[in-house]
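Let's start with one chain on its own, the form predicted on its own, as structure tokens.
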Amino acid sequence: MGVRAIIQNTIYFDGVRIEKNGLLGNSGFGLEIAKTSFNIGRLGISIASMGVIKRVSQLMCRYAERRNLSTGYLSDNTNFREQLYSNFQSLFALETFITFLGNQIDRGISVHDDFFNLLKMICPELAYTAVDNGMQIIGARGYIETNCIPQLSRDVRLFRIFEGSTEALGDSLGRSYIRYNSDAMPHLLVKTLNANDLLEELEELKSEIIVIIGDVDDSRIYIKYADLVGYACIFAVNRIISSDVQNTGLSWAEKRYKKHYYELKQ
């Protein structure tokens, strides 16, 4: 499908001697280096997903401004405008969140691994939806290679798999929050984001979920709960950083959080 430039080969080290100055990090801490690589990779994919949403929005606008329907230009169509506005709202909210994390990293402040994992769950899914909606808006012409959307569709599909699939990350994170009483949620929402109210809601919902599912190991619930925690973090960051532009993202983040909350509560 996409990313055809990636070549899959196997490298064998036979009798190779590595000098001390060729060692990456400190001996015995290879796992920490691997985790850091995963975190940066997941952050990179999340940022690339934002670029995909921007690009497909540009392509949608370029087409809609030229496409004349019986009711007028497609750019005046309410369905088109709704799709485009949804793209912009998600961009404002997610870029605020990613910028917040980037500033933390630049200041040397430790950023919890779950922030990267939750972002990796959410951003590629939104990018894939945006590209799919863009192709739907453009119609059959969206299948023409010169429109760029077919390539975007192939490439962004991979984002949902690379560096941990959405389902694998969601199952792992949700399981740790619900089953293993992970201390990650208080760290994310209280220590970092000052969102005690959201933590209380999530903890209350978790108690209800445990009563309902009992000992049943339900991956669907874990994934949905992890998704909810991710939107809680995005909502919390957008509350902290307030401006006219961010308010658009704040409204979107709040709606997404409440939507996922009530769906899971039911």
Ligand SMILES: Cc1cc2nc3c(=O)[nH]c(=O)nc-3n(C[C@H](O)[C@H](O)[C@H](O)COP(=O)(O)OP(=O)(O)OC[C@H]3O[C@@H](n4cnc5c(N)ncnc54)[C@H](O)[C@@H]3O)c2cc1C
Given for the second form:
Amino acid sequence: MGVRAIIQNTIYFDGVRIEKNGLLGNSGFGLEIAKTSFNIGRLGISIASMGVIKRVSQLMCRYAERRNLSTGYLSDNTNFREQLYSNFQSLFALETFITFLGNQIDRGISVHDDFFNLLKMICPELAYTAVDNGMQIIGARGYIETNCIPQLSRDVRLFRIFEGSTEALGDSLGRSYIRYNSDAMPHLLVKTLNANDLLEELEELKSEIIVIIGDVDDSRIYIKYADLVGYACIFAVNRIISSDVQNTGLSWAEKRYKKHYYELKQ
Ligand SMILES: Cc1cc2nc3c(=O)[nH]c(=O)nc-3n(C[C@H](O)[C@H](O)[C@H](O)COP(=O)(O)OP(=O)(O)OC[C@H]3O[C@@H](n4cnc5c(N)ncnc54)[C@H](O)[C@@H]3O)c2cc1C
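The form predicted together with this ligand, contrasted with the form predicted on its own above:
What follows is the entire complex, opening with the chain shown before.
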């Protein structure tokens, strides 16, 4: 459908012998290498998602500044402006989060795997929505192939699927937080982000969820809970970087966190 420069092939290993010097890392520790590769891939996709939101915003502006409707220029239309503003808000908040993680990596600080997984869950969803909204803003000219929006739309669609689909990641993360009491949440929110208040709120909500769902293996709840933890992390990072409530990224992150929190609480 998209990313046509990536060739899809099947590789068969049949009686292949690997010499010791052909091993990646040490024998028995292959999963660590696979995990590192997943983490870098998931971070890369999240960063590319930010690029997609920027590019589609640029194309939206280019069109809206020239398109004169019966009501005036599209660029002055409040619906257009709200969509553009929403793109910028998410960009500010997520770039702050990604920069924070990048700085940790550059300083040699070990970054918890869940940060990459949560980012990969959230960023492609936002990029996909931004491209779809961008196509809507550009109208028929956004749909036809002479414009690059269809290609962007096909390419970004893959982001929600590969390197772990949104649902597979959400199910596994949410399940680990709700069912297996993984120590990841305290690690992410308290040890790394100093957000005891958010951890308390999430733990309380988790107890309420367990009472309601009992032993039912409810994937929808796991996915929603993982999404909420992701937004809690984004909110917490933005709070560390700026305490100014007028800050665009911070206010967006807080609103997204609260929206997901109350949706799940209901
Ligand atoms: C262009 C392209 C390039 C690729 N490149 C690579 C590559 O380089 N290396 C590589 O290893 N793979 C690659 N892949 C494969 C890709 O990683 C997988 O397709 C992806 O992880 C999804 O797995 P799947 O297709 O088997 O979907 P499935 O596992 O069959 O999932 C189908 C759907 O089921 C739902 N689902 C799945 N699991 C759960 C769950 N636990 N809880 C709730 N819902 C769930 C989701 O909605 C998901 O989208 C590539 C794929 C494409 C299309």
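Model, not experiment: these values are computed from the prediction. Residue numbers count along the first chain shown, from 1. Here the rigid core means the biggest group of C-alpha atoms that line up within 1.5 Å when the two forms are laid on top of each other.
*asked:* If the core is used for the superposition, what shift in Å does the C-alpha of residue 22 show between the two forms?
replied: The alpha-carbon displacement, core-superposed, is 3.9 Å.
*For residue 13, tell me the Cα shift between the two forms once the rigid core is superposed, in Å to one decimal.*
Looking at the C-alpha of residue 13 between the two forms, the offset is 5.2 Å.
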